[in-house]
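Only one chain comes next, encoded as structure tokens, the form predicted on its own.
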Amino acid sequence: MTPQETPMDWGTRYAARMAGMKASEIRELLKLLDQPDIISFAGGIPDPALFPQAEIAQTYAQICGDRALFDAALQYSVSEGDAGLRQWIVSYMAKRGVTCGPENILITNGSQQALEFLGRMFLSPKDTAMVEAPTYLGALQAFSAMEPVYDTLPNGATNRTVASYRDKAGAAGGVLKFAYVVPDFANPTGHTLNIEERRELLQFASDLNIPVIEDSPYVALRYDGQEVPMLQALDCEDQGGIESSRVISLGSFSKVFTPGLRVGWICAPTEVIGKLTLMKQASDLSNSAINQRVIATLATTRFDQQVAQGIAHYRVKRDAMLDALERHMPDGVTWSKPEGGLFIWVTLPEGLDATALLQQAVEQARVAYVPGHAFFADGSGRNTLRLSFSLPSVDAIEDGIAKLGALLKKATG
């Protein structure tokens, strides 16, 4: 057999660790939105009448009129990311209750670039993740490319001891190395933390010594009730600042401008950035500079007026929501009542399968939602699932839950 004659076994070259990536539900849901007559509460998708397109073809276009900022912008960047947008995030980090400086901060291509990053920089295989259940379905597949075993965080009151998670983080064979928690409007629950909650949570880390890694991405997206300090801003009051914290702080302008141009950070101690920029300089160099301009000049101008056009416009939906579901669910329906972010959670009946329904769902009443056993690292969860209110209209959303409610209804009987 020649060598042309040889097919090539691609099988059997992977890393062992491309076993346990798995395609994400929400991505392969988005793909319904091709099919225009779907009502889609499925991705947790910006809606794109917020862009300020004008403001952003403007900018650009004073980048590309200007030869010295044209030629700047198109050439390769530092790896740390643009010192103007990294200065604004210092000063808005400061609004926040986090005393930090340039150096803390690295840029990224979205904050999922730094949940990919985190995970190769602290996890081995068999090492244990702290995760809530349920939590952020992309903060699973960045880390499970690492081959981790995860664990549940604690949700008030437990039996369990501190050496119990220690333990059974050895008997798995690795080290317990961080907790991941969404604290703010969460996705996929719609809970936001309390301070007790809040301070409950930096306890237990410090019982444990790991880092929390605080992932913020809807946090000025805050409808009602008063505003929770962030667990990085606690914790530097306790430590006495940003170099004695163990919280690694994760932002993004994805929910606020748009997700297109792929702009977040990390905030955390320089001994962490610098371990990040190493690996930021071997992934991918740097964010497009031409990208975090327009950030930065959009961040310094329009940034206070873009979080309250969003609360305006999203407020209206999540109520729009909220009240669709509480005239059309069935009895023993149960769903969150968030204060912010893009997302309600619905659980079902006991017995109800959520994955199970969506595919009546689509098909009978042509609405999509996210199953929520996404959501959970072991795949419990079966009858619960994930809304979201940010880019379906207001009648679209009335029509949708109401088609969903009839649906459920007969399911339940």
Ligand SMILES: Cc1ncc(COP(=O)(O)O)c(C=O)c1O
Second form
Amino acid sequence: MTPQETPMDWGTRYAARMAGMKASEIRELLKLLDQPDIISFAGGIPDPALFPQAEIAQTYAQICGDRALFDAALQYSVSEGDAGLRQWIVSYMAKRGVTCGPENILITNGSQQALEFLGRMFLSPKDTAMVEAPTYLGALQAFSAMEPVYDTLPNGATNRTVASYRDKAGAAGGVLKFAYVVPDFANPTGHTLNIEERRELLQFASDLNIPVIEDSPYVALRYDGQEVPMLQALDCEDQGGIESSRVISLGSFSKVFTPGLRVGWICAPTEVIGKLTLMKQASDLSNSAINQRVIATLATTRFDQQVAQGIAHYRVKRDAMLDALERHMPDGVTWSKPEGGLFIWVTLPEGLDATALLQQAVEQARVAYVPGHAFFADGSGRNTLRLSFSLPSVDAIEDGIAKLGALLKKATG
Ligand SMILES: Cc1ncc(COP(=O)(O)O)c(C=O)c1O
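Could you switch over to the form predicted together with the named molecule, since the one displayed so far is the form predicted on its own?
Starting with the chain above, the whole complex follows.
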């Protein structure tokens, strides 16, 4: 074939939904921050110092050294996921108050894949997804590919009626489809819903007759305070079991072991798991068999130990950051005091713009954070920012917060 005269015009060939899939301005910005002298509070990733590297290497070696295990680990796996791993998740969920069976569990490539599946399963263009403001950016990205509109979940008492939520969704050209929440040590705020807030949310979802997606990748990382029952546990209790519950919960091994093996799960009524399994088949057939085997072995042998190490490690860093904020932030700046997870949410005085300040923070103070407005479906929250304490050392946390505090003192003038 001879070379074409007119070059391929890709833009005219993309499906309409691709218009909603744009590179996040923030993610692009953060790629530039990978310079050694910058103290970054931006990445929300786990500390590699905690990865159980020796145990992971040993487990792969064990599998590779056993012919039958190795054959199975290199083969296609069932779409629902490794049977032993699903059984371990069933006992883990029981400890969290959710009685279920392996038929209620689907293994996914991290909970991010679960979010993409759920968005695709529930949302037609113009349908409404109810989200918190702010919420997890990756969920907005997963859902936005389906061209939905967003409405904000009430935070405590609201003067909006149930009918007003339905009417708003109708006026947008679709229907209300689900509520999405990160109830434990949320990304980005670090906030945890208390038991009353959880009951209110379930009542709200029941009034609207919509499912609730409970995304809890940080739930095991609690540094202090009382554990709060999962939304799914509360709803199973009220509804008489998982098959009649409206809650779909997402779990992940990323924050406890490593995100590198990409193993997470969905726990839901059998009917929903059946549909999701079809999506899994169409998407990637199954998770990697060998990675699931490794995670299953780690979960069975050292889950509690790994969680305990994570808690001890991150608690010190969280305390260092809270302490530094207390000493270095000027009046008018407030922040969340998370009982777990990896994030602290900072609110600047009204009128300050955290995105505009980021450039100065990086260029002058050599400190980075994520501007908060990226986490709002409506782009509001310009005076907010997210700090993560997971990666920097305690000394770097002190140094970085002192520098950020000095910059904000100048900005608040
Ligand atoms: C709230 C939330 N959900 C889901 C994910 C995705 O995690 P993974 O796909 O690694 O399980 C993250 C990752 O940061 C997150 O913060």
